[in-house]
Structure formats: structure tokens, C-alpha cells
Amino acid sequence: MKRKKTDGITIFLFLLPALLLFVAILVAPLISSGFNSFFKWNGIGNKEFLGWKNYKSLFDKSQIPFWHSVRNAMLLAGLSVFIQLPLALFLALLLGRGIKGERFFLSVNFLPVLISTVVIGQLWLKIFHPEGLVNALLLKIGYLKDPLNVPQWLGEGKGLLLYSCFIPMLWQYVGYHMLLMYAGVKSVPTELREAAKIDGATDAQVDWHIVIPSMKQIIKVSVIFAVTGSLKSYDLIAIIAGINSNEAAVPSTLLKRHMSLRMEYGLGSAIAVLLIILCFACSIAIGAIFKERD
């Protein structure tokens, strides 16, 4: 097709709304965060130049549990990839076999995805409460004997808090990944599935040799979402553990803590910059891992 001279202007006009949003909310703040991270600043008064001091204090364990928060975020990412995604894949494969009530199970599994995170957080606070559902169930089945001596699922410094935050994450997001993967399972042509079965393959063999290899792209997308989602996680941690918790701290709760409670905008900006670097590093690493397998 012949090129028109006005194409340049047309392209620009069509890109304009997206570009404005992108520059105003993503690019400009990024630059400003990078700049502010070298200052001590409470948002109102004068900025005091610190050089790398904010970054140094983040890597000094005695001052701010930043390393610990990164470790927590990585742990959540690991749990998501190695527990949540296999579970989602397993459920998607079972549903993809065309069993009775397929739609019902699909709907039920996706339901938690649509429920407000605040509701989920508050609900699980009650479930993990010392007098809540989990302990009551454990007492009922006889696993716990003494109602006065029960596990402190939500206690700071008891070693359980981060996992108590992970369970609701799992509860909420397995359905999300399950539905993504279910789409992949269903995109395998029925003829292919039946051909394999005529040749005598079992359901498990069909899943393993035909369905899973064809789902690589979707699994990659799921892994990227699960990892970056874990690194960004804020809501459930802030609700269940609170932004003041050190044990279950993740970079975003630290960011919010230093910004809103302590007005340390420079330090908060440094956390933001490191969080971005972490997210990019992880998504590049995932890309590389999947490329190698090709």
C-alpha cells in the first residue's frame, strides 16, 4: 500500500493517549525517584544531598530490614512458582479432561479471584486468629489438645507470619492461573487428544506428552505473573501482617512505612528504585530460562 505523507502525524496522534499515560505515570516518576533517592527529604522542606547514603542504609541490616524484605519477596515468588503454579496446572489438567460439572468447578475455582483483597485479608485474619477457624478445626480433629496452647499463626517473631500471608495468596490466585492454564489445555485440538487415546495413551500420558509441551507459552506467562506479582505483593501482607511487621516485610510494605509513617521520601525512593531493578532482573532471568529450554 502506498505511504501517505501524513502517516507520521497519524501515528503520533494514535499513540498520544497511551504515551501521555506512560510518560506521566511510569517514566517521569521513575526519573524523579532516581533523583530523589540521593536526598534526605520529608516532602516539604529542603532536600539535603546524601549521595549513596540511602542505598547504603538499605543494605545495612542493623538499620532497615530491606534485605530481609527482598528475601521474603523472593521466598513468596518461589512458593508461588513451585506450589501455586503446579497446583493450578494440576487442576487445569483435571478440568480439561472434560469431566462432569466442568463449568461448575471452573466457576468455583475462579471465584476468589474476584473477591476484594481486603475482604480476603480480613477473613483470613479471623481464620488464623488464635480462637479462629484453623485452631478450632485442629482442636476438633484432635491434632491440638489444649485450647490454651495453640499456634500463634499471626504472631510477630513466631516464624509463621509470612506463611500465614502466603496461604490466602494461594487461595486467591490459584484460580487465576488455573483459568489461564485451562485456556491452554483447551486449545489442544480434540482430534489430537483422541488420536493419542486410540493409540492407547492414558489421560496422564496425554497430559504429559501432548498437553503440557503445547502450553509452554502460557506457563511462561503464568511464571512471569506469579513472580512479578509476588515481588509487588502489598495488599495481603499489609492487611494480615501490617506495614510495621518486620518478620513479614516485603519491599512495598517497607516503602509505604517509610513514606507514610516516617515521611522519609528519599529513602522510600531508593526502595522504589531497587524494587524496579529487582522486577526487571527477575523477568529477564525468566525470559532467559525459557529461551534456553527452546
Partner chain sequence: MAKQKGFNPADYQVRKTNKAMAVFTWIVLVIWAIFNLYPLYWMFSFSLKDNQQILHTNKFGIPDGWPSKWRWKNYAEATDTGDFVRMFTNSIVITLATIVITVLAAMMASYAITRIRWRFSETMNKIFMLGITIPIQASLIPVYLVLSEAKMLNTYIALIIPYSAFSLAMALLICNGFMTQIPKELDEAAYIDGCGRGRVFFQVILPLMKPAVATCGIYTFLQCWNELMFSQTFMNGDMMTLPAGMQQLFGSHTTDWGTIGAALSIATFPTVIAYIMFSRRIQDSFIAGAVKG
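To complete the pair, please output the form predicted alone; the form predicted in complex with its partner chain was given just before.
What comes next is one chain alone, with no partners or other molecules.
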């Protein structure tokens, strides 16, 4: 009994540094944001208690485009799940068959993940520039008579700005999900593949009936990462569209706008709390969907 107690104390002491970091980095800021969301505060002066007014103002469509930002974030999540993930799965299945140059193509597809998001945002701004690659190619083949400027390419005022921001997101993160799924493909026993091939199954049938069902947990993780990552998206949208853009606004850019530019820390904290709740709700819902299918 005494030995078990000593072991428990030892385990607790080893876990204590990680626990303190978890509380300091995650739990404490969450509690602080939840507390500040009930006040009107500029981050420096005295706080004025408002109760639920910050949350009510977010649900008032005439004042703050919060619902519009949530809709944009959900649209990005849908595009990620139904475009980015299927493309990543296709690449993972293709590379998992052991094609020639497998390691090379794996590295090339994963390379954008290693590049800074700021660099990628600036890169795509240059691509859409009047003297950029896209304009040069279209002028060369005669599709355009005059080069288009950045707002025209990005669809400013045409409802296409958010889709233009999604293109570099797709390019950057498809390799990340591909690597996760590639690991799942490689974990399938070769005996199953060979047995199916002997029975006359094609590569597509092996992938559909054997490989994909065996990697459902990895697909679930990829879906959760894609959805929550889209809900928290900020960098590329802030660089390409700007944090003051209402057309491509997402909760993170709205939060940045109110906290950093307008010094409305209480309202920004309310946005942060709702964003956290939304991410948790989506994660739980995705887990429940995959559990039912299993």
C-alpha cells in the first residue's frame, strides 16, 4: 500500500511540469477570456461590467458581422472537408501503392506545410499581381487583353474573395492531411492487399473495400483538424483580404479587429469564447458521426 502511494506521488511529480504548462497556456487564458467577456474594457483602464451585452451585440446582425464571419468559417470548413481532404486521400492512396519516386513526391507535396504562412500569402499576392504569373500566362495565350489587378483576381465585391483565399489554404495544407492518411495507408497489412489481388480485385477496389475502411480513425482526425483549422483560420485571410474586410471576415479576423484596432477587449473575448465553443461542438459532432458509422 505504501509503495503504491509512493508510485502515485512520483507519477504526479513527473506530470506536474506538463500540468502547470497546460494550466498556464490553455486553462488560464480561457478563464481570463470568459471573465473579460462580461466587461467593457480597453485593455488598460478600468473595467465596466456589462453582463451579457457583449454576447447580445454579437447576435445583433445590424451591428457586428459575427454571423457572417461564422458562415464564412463554416464555408471554409466545408470546402476543406469536401475538396481538400478527398484530394489528400487520393494522393495518399496513390503514393501508398508504391509508385516510382514515392519518397520524392511525398516530400514535394509536404513542402508547402513547412513554408511560413506569411510567405505563402505574399507569394499568392504576387501571383495575382498585374505583372504576376497568372496575368503573364493569360496575356500570352490571348485570353486577356489587359492585365487584371489584385482586387479583380480576388473577386473584391463579387462574393469570390473568400474562395480566392481558400486556394492558397488548399495548396498549403493538402500535404499535411496527405501525410496523415499516407501513414494510415501504409499501416494496412500487405497480406490483405495480396489476398484481394489474388481474388481478382483491382487497385481501386482494394482501396475502397480494404484500405479506406481500415483508416477511419485517421480520416476522423483529419476531418476534425480540417474543420477546427478552418474555424480558427486567420493568417492567409489577414494577408490576402485584410482584417478589415467584411466580405472575407472570419471569427479570428473579427477578434483581431475589435481587440487590436478598436481596443474592445471585452467584445473580443466574447468572440474568442464563442469560437472555442464552436470548435468543441464541431469536434464532438464529428466524433459522434464517425462513432455511429463504426
